[in-house]
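Next comes just one chain, in structure tokens: the form predicted on its own.
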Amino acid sequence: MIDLPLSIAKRVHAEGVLAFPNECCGALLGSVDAVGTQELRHVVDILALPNTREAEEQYHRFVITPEDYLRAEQFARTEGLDLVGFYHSHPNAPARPSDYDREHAWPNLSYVIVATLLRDGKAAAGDVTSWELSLDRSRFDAEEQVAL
């Protein structure tokens, strides 16, 4: 479960607005509380990361790299956060989760998309989802976004 509050989900969008035609990424911070057998993800704040895939391959796919990734980290640590997921837009696609996106994420985060497109010549923000990975690695399931 995620705790995504609509001043963060509008960060986000700003984020895949921003990086239009491009994917945006960056990291999910907050803290995770235990409610009953599942964690609920408390998001806070978000820390935008470079996406360093290829130029060329960037409209539909993204890497954070590994020092980006204990940047992400240190920083939560600094803030007294946890990193509790990643974010990014899918341009011109569906707020859904790809083979690609599957392959390289891991379980026991959150991982929230933006589908961002163009409205009237101009790069709009759509559907903003939010997913958890399944412990086996074989599919993403969609997370409860509940509002407290």
Second form
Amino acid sequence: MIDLPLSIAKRVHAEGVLAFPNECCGALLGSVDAVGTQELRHVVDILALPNTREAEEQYHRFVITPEDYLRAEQFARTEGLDLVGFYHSHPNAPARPSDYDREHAWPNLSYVIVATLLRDGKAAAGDVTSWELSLDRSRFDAEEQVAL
Amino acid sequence: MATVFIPTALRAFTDRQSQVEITSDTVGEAISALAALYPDLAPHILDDEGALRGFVNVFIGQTNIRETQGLDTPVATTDEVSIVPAIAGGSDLARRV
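Return the structure block for the form predicted in complex with its partner chain; the form predicted on its own was the one displayed.
In what comes next, the whole complex appears, and the chain from above leads the way.
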């Protein structure tokens, strides 16, 4: 489950629009609560990170370097937060995880995806969804959005 | 003792611990000790031969051990060892629109 406030979703929107027609990517920072056997991830901040995939592939791919991951985790720690997931955009594609997303994902994290598209000649954001990889890595499950 | 930082994605296998104190001389020994302490963690970071998996990186401070001596890299008692998963993804779009 994820608690993704509207203010954070709007910031992910903005990052997606800025990167269009390429994919944006970044870290979700916040905290984790145990709710029964499930985890509830509260997102309170994002940290935009460079998409380091080759420029000609960025329309459908992103890569975060280990150095940038470490920087995000260390930044989260100094803010008293945890790195609870990642976001990225799908330009001209639905806000649903691809097989490539699943093959490269980790369990116990939230993966937020924003669809971006051209609307009236300008880059715009569409749906924002959140997903969690199953422990056996076989599928992504849509995360329940919890409003607190 | 060196401090090993566990990424969020792997804390389900370390009783939710975000950091673990380990005594070891090398990164390899630290990772092996960690895997012995938390057996469910082992297959996520080491392959069948005990080598570091390709989609996992280990840093000492800000230095990736792949750039130094790999698992033979020495660890000092004051070192911070971070396990860092590789992060990538992307859509099904077959060609640029």
